[in-house]
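Form predicted alone, single chain, as structure tokens, below.
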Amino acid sequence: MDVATPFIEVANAIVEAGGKDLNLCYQCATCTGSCPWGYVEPLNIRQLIHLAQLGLEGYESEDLWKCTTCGTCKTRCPRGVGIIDLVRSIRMMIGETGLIPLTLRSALGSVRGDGNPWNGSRVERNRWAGPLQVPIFDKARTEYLLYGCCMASYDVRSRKIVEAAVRVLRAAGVTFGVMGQGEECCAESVRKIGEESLFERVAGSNIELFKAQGVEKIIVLSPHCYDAFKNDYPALGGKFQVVHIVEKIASLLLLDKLRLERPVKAKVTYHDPCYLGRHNNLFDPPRMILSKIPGLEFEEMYRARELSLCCGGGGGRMWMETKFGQRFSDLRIPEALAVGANVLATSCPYCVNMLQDSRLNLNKEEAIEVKDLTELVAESLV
């Protein structure tokens, strides 16, 4: 047998696993030059793709799991290579050798056993809905399933976001309910980590549950859930009308079903989440919403919209330790302060948590607050 055959087989396996653009890359290195890791510690994506083309011979580094799947490289690639799909496919191959980082193995094990990556109990799922008197979804009485994601159930800070969302939706007369303990993680990050079979199992479980309960429309708080439900679930038979909370709020404002009358005295800048912006092109609704909040002054950061800097939490990085000085969010706080903002707003629970951690690590608690856009809207309700 030709000595090159095993290498060709690996490359072909990567293509079959979803990395169909592997051989489209012609090694210009635009991806490496675009990667946000270049601001703190270089990550050579070009080299990784080249090694994949050669069958990953000798690859042993954990650098593969540095990728946050932010999509900056893909938007700038001159050949339109689906780099995120390549990374995901290579992770699938490497993961089969047992080289998945330990912290990610723990998160994946939690998803397998408890339906979430936070080692939280299933009985805690959607428990936040009880004190807020949010009903269980009933097709006859509720139009939308409100999917709060794992963050709202297991992260104290994120609970404030879902509380604000409930208040805003009620003020506009939107009917909604939750699924209770039966739902599981959307599994978007599970797929990006490279655990395709686990993703398909969890997604299939959610799809079966949602269909059985008659769910047709879903409101999500996380761009990661939005991306999974909108772009990944349909291939598995899960075709739902999915809207992110900022889309819904923007629509309610345009239809004059939501009145924002209480002034919010703050100078605000906005951080575009990768999975809302670059991945799904939702740049305008958040800015329209900010323009409708009375008393609020908005100032754009110089890295905004398609050029927004990743917070560092995507692609499984939420469950990996990142050294101080290597966190992209540590760079974002000074950028917000540079435009005179005292509130850094965003529309993603991951981003809120990453930016909040950096705010504390940089001792900027008194200088700036980190808020979800939905929280600002709730503050403006009478």
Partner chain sequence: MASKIGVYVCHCGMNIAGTVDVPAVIEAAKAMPRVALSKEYKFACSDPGQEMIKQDIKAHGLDAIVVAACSPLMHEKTFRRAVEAAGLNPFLLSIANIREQGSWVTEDPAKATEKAKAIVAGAVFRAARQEPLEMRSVEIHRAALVVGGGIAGIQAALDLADSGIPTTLVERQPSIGGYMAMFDKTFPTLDCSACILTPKMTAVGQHENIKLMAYSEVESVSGFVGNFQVRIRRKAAYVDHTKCNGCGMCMEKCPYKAPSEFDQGLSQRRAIYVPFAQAVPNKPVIDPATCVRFKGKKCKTCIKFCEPGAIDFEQKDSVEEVTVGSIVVATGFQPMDAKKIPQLAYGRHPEVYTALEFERLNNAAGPTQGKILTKDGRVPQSVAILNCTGSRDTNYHEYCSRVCCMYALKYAHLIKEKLHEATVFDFYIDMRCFGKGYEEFYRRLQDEGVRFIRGKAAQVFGGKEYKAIANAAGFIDGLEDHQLVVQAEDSLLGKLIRVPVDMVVLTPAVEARADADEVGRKFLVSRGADGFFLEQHPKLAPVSTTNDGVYIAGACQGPKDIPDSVAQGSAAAGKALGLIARREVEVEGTTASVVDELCSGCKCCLTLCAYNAISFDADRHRSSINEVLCKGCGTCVASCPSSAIKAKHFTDEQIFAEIEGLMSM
Contents of the next structure:
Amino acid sequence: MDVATPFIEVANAIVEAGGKDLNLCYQCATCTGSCPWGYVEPLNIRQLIHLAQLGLEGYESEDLWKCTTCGTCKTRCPRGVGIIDLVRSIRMMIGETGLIPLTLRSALGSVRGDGNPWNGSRVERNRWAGPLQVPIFDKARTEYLLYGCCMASYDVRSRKIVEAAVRVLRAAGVTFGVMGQGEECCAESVRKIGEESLFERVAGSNIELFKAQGVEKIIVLSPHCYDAFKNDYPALGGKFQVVHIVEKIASLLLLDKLRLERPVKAKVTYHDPCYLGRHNNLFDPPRMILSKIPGLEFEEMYRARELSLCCGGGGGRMWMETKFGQRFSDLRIPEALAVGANVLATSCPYCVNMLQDSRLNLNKEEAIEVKDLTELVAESLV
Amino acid sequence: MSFEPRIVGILCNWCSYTGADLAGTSRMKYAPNVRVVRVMCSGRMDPTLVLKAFQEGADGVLLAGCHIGDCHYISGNLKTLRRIPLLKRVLVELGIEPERLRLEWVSASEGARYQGVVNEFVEQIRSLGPLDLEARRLPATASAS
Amino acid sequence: MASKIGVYVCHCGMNIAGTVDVPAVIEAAKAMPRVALSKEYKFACSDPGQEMIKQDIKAHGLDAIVVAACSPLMHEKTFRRAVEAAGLNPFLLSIANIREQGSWVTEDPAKATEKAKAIVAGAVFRAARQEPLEMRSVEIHRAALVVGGGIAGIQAALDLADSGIPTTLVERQPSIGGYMAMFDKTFPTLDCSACILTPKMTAVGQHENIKLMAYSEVESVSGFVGNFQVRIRRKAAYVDHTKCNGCGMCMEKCPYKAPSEFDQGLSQRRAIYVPFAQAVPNKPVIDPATCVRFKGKKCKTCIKFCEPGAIDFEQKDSVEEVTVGSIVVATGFQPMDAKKIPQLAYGRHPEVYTALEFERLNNAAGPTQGKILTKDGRVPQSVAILNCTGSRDTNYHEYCSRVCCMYALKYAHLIKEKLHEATVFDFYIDMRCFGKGYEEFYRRLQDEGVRFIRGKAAQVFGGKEYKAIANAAGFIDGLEDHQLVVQAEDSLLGKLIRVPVDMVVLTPAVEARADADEVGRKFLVSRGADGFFLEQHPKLAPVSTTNDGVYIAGACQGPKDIPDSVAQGSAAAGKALGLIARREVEVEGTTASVVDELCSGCKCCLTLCAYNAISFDADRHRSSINEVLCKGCGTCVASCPSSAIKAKHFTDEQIFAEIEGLMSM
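What would the structure be for the form predicted together with its partner chain, given that what you showed me was the form predicted alone?
Then the entire complex follows, led off by the chain already shown.
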């Protein structure tokens, strides 16, 4: 057995870096027992917290970068510890010593240089808008800024989601435009990786740009952008009305501005994205939308709503290699098949990507499709 | 220096004063601007007490009693409720914004509500600015004469 | 008017002095008009503190006293006694509340000090104008009311009645007994719950001094200490209990059924029913939600079989009014709804039970005659008990529910006793075994072979759910569909563990009843942040409330086990008895009176008084107030157009002065 001596200065530094709840943890172990890593290779988040409480070594291990910030532990923590803030502040401290995993460094570098984490060129940003004839945001003519997420600009699969969103919004008579090349990544993941100063710089530049253009309302496609704009930007002076596309569609349906009349013959189950569900409590609108699509049969998975299983793409994990056998999304596909679904719907470009990969890796192309909810809505338009 | 409102609170003994005490025993923090007078019932809240408070330099007056139906003296709070509209009209005549007088119901178990009411009212008075009754009344007197 | 005022500023240890700059307040007070001396003291309410005030009054000839300390609701009486002992009229004291409404609620010390100065000035200005008053004696009605017929209320009622006090016991359910009547055995002694409770229930039913009003609710309370008027609504039972001989034929024959509340829905009762066999009173009631006659059907079964002809569908709710000197509120708790925690699968999987369900399952008089069986009739081979279901959890209840660790041990014992082969797992965060014989009981259960797992159960899976997950993740399962899996980290091992079991028992938090707010308002008892009723002092006045004459007992004040509930029941009865034994109580003479020469005879006041205390003398053309009837609310004072009514101790001059004082700083 090892002998350890507490190093309280380190613990205090973590508290100062934003992990203000560190000392509240009473080691009940709910976090470890709730963590999705438990299904593949358990991550002992409780022990990590206790090590940090005593400033002992060990919390800086690889485990630290495993957390997907899914929020399962945080929402269940009986002491209300902001475990994600804690992980973030520990990562921040480790980041200062240069111990960030290599693949993450590359993504961060791309954000720093090109305003997106995908090593894409700035000129590519929002280029998808051209062929679709989506105008540049102009506060006199367009009510909403449509913020497509870096995924829409740099990922082929996600482009289909933004195309669907454009169709749906047009059908309902919503006016919207895009920001063009000046906008940058929302930087939600940058913050979770622990690069606070880069986050503040990128977010600050977005806020300045949006304000200069007179943006008041923003529609986002990604729950990650949603979370950043809604929960992180206000502290930096960016107070916008942010709606996620599912919220918007749900309200358009309620106001009878959108009619879904074309039947969609599919048996659908729904995967709650962490940042839409657990982080922002949007559990009901997606289900309401699905109930309005004619012909569609809906079946709930056991791990639904608060119990939803993370796809594995949050907290910077999108840019890290996850070994085969450790991918949460590989567990999700069979779960969807077990309830007899032939479409696994979700409403997050990260989730779509991760689940899509698993569908292919598991050779389930025939059995099930992965779709964004917006795409299903677009299919149901006449 | 920024404006710190001075507010007189008149609280009934059974509900609101006890509720305010509960905020204390629960260590809830709130704005220190309200100075409290305890009366047995909100029914005792005579309009002259309110006018006296404004005369003595209060920027706002908060009256608080038991919720309707819960009055310790059966119906004292109803009598007060009825006095307020007329009193507000008198305030207008005197050049005092009627928003400077507020009537709230706070039960003995609503420490958090008392905290909220005080904080909100202090902010409201802060945005209305100082009453400065003397300065206001000079022009009124001039035009009357 | 007083001209030599003594001001005393209390530190209350650090409670005041930690935030308020006491010396600065002392200095400010010295400069206030008519202040002769101004002093500070660590604990003004202590004997030496009071002694100092008494000495000063005599030595310096002080004619009014201001004590700046805690709320007047806390210690006004203490200081009045001190002032009186020094020969000064107690109404020449004024309290400045600089703790509850000062130091405790203000973050910034400088602002807290400024506020304290203003509050003291208010009290000083007021004190100068206070007048001597005499206390009034009011006779205490020699009767008591106990609300709630659980074990705490039963104990309180028996103690009062045994002392010869006519006592009314009101219970909302058709029978007294409360939760204790549902239990099989009690920890740590393993006494049979019914065996120790039933005699007490019977004693209540037969006691000459107890008027038992079951199936009844308190509708309203008015009056004051010594003289409370309480309206009690007796719900229509549709059975004339004076005729009913309790034969039970009606219940046997009634064709309509509903889930039994007493058995937690694990069995059925009839539309006409008594909740359980030992019920007191043992007379049935008809549940109008189940009986088809209330839905327009013509069923007459119960009428036909009732020999004494006690069935009465014309019966209506009736309201009775009783006058009592003191009241004991013992309205109990409710268990938290375990469905609020989705990961624990309650309501989704049939073999996840709440504690009360398990009590019934395990009770010899319960739905399985005490056999521990799954819903499909199997004998469980393994049972997991999950501690802290919604307790010690800021998402639900931050407090510890105090009883769950112990009854979890009790369950473990009962399972081991009945099913020798079964394995019992107890998932805990900390074992809290603080009572007499409790730690010994824990040791005994370890010896009996219960497996303790140190880690809060994070997730419960149904067998089918788990298999779907396990197949995908490549776990070995070998699990039956009807089984469950409990997942937790054993924090002592630092390992994630999954335990397959046949049954899961949750321990839902003890919480304040859903209607506690309404009940609290009825009895003017305040509630703490946790929702439970608030005692006057957490240590020194645990069963008293800020409403004189109203006491609280049992789990309505906070989670409590049986011994503590019984102790509080007795304590509350003792306090109520002590009050009644005084025969009369002094109440403040703070009534209103008409100043004859100012009254114009306009009669405005006559209709305002809720107590009909004001009468009009037509010959003299003046109003006058009967001070025996007057409760001192001051409503008439505020409404008199001639300012002819004076509220003693709350005169216009006194309040004006207080406002001047508050605004002078």
